[in-house]
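In structure tokens, the next block holds one chain alone, the form predicted alone.
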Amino acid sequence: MLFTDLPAFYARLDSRYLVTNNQLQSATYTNVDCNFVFSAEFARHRWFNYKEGFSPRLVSRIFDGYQLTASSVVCDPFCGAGTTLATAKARGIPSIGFEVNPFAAFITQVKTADYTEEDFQQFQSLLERLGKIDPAAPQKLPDNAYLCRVFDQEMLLVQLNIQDFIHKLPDCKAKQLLRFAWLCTLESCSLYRKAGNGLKKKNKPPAYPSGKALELAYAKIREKAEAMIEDYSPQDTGPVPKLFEESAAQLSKRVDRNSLDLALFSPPYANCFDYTKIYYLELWFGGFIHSSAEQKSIRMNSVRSHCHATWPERYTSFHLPELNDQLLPLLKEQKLWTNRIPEMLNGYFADMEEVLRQIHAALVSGGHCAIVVSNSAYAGVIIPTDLFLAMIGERLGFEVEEIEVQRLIITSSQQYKKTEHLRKYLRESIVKLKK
């Protein structure tokens, strides 16, 4: 295949399906339901800004479109911060979630738990005690040079003392609420921020007078806690989701065949983002991982969406002609920042085929699968993930109902110039499948 063949190639794939809202002209991060920013408008969903998620508005729209009721069962095999599961709980719908990242699973657990007024009273009491800790008490520094750099010296000691205070509390829901509120504030107190595929040093780090690091950290925790307390409602007693801190590839072991009415999810995009790097602060300081080996274990169990690992062989029989015989050979001829990208892409779609195979088995006849996913681009070659997932679903026995374009996406300036004539295929979409 030649670069000149790409417009016809993408158009031919598009023509196989009902692709709606595909006449957009400009890219945006806002004004679309797939953007997590709208979660700030909703109780519980606003507790943590999980940028990779979608909004509860999108979830509610899809639930309504498929006419889900309290007798339905929903599954999110990549539940992230739990938007699908929390929305299901609020609407009285039973749900099941899988999440390989233990910090993201913790967010979901806290957001979807049942609480009493007594839990939040105890939470407030723990908050008061936290404000009185000795911020300069000696603590053993992490055996990790990078972790010792993410905060300035005074703030690092404060964070370690907060960590120690919370760790020594007896297990209860109030402790989990406090731990959550603290973890939500780590980034705002650090010298680094989440940016792209990891953490980058801030241009404007947090500033405070000498000896006042605890005041800053505590103020941020209290602000987060106040939002959580404000969102408490004794009426929020829908069914607590079943949550498995496991790979989506374990779905068939946990979910009965012919038992789901809807699988709604947004998998990791094939964009080389490694979420163990993006959430490095929370994973380590939260005690979810204690070594590089544990971090690697999470990577190994996740979808092959990035090149920051040497992946084990799995699902080696995967082959999609349009990907393996046409796009990847073209991509291998280009100058890439790493020659592992074609291998990563093959692994990504092999993993997604396995997940879709298990979802198909778990759905009832007539059940639905809705996938929120973004296409990506490498060296001027667009990877039409939405179309490839539709094709994979089709050969597994799904009916492709629709590919609903949500927005055009913003890429690097270099990729933008190379793909400008193919702009309509650089998009985020909902792939809608029916069993």
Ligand SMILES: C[S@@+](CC[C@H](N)C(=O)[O-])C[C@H]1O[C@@H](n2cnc3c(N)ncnc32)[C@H](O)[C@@H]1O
Given for the second form:
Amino acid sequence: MLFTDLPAFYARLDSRYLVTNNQLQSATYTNVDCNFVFSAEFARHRWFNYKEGFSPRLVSRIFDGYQLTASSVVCDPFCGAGTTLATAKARGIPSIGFEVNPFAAFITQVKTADYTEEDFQQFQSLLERLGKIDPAAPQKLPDNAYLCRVFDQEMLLVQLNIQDFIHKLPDCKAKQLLRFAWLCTLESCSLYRKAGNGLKKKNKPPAYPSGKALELAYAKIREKAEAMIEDYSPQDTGPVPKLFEESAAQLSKRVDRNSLDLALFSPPYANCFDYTKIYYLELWFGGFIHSSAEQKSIRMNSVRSHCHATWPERYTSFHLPELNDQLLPLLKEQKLWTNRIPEMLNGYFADMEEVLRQIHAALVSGGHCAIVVSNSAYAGVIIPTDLFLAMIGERLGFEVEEIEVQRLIITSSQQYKKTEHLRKYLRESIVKLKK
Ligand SMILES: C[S@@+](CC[C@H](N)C(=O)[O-])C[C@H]1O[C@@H](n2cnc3c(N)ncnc32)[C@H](O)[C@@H]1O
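For comparison with the form predicted alone, would you give the structure of this protein in the form predicted in complex with the named molecule?
Following is the full complex, with the preceding chain placed first.
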């Protein structure tokens, strides 16, 4: 295939499906509900800003569209910060989730647990005690030079003392609430911020008078805790989701065949982002990982959506002619920032096919699968992930009901120039499949 064949190639694939895009003209990152921004309006969802998540508004719209009831069962095999699961709980719908990142799984677990008034009272008294710790008590510094640099020296010692205080508390729900509130504030006290695919040095580091680092850290934890306490409601008693801290590729071992009414999810996008880099601070300081080997093992379990790991071969029989015989050979001829991108993309779609195969088996006949996903672009070649997932779904036996385009995505100015004439395919969509 040549570069000049691309417009006809995408148009041909697009024409196979019902692609709806009614509101595209006005859609931007901040006004479509497939993004996390609206989560700030919802109790519990606002507890952690998981930028890669979608919003409870989108989940509710999809639940309504499929007329789910309390006797339905929903699964989110890439549950992230638990938007699908927390929305299901609030609506009394049983749900099941999978997540490989232990920090994200922890967010989901805390957001979807049942709490009593006593749990929150105890949370408040632990909070009071935290405000009185000795911020300068000596602590062993992390055995990791990068971790020692992410806070200034005074703040690092404060954070280690907070960590130590929480770690020594006896296990209870109040402890988890406090640990959660603390982890939510790490980034705001750090010299680094989440940016794209990892952490970048802040232009404006947190400022406080010397000797007052605990005051700053504590004020941030208090503010977070107050929002959480405000969200407590004794009526919040929907079914607690079943959460598996493991790969979606284990779904068939955990979920019975013909038992799900809906699988709703947003997998990692094929955009080279590594979640273990983005959540590095929380994973290490939160004690979810203690070594590079543990970080690597999370990567190994995750979908092959980035090039920061070398995975052992899996699902080697995967072959999608439009990807493997047409798009990837063209991509391999381009100048890429790493020549591992074509292999990564092959791995990505192979992994997604395996998960979709297991979802198909787990759905009841007539059950639905809705996938929120963005397309990506490398060297001017758009990877039409929405169309490829639809095609993979189709060959697994799904009917492709619709591809609902949510918005056009903005790429780097370099990619923008290269893909301007194909812009309508550079989009975030919901791929709707039916068994
Ligand atoms: C786009 S995020 C999902 C966000 C979620 N919809 C929300 O609203 O919070 C994708 C998630 O998939 C997780 N993930 C990556 N590979 C996975 C795998 N093989 N199994 C389960 N989860 C995986 C990532 O850690 C990430 O949290």
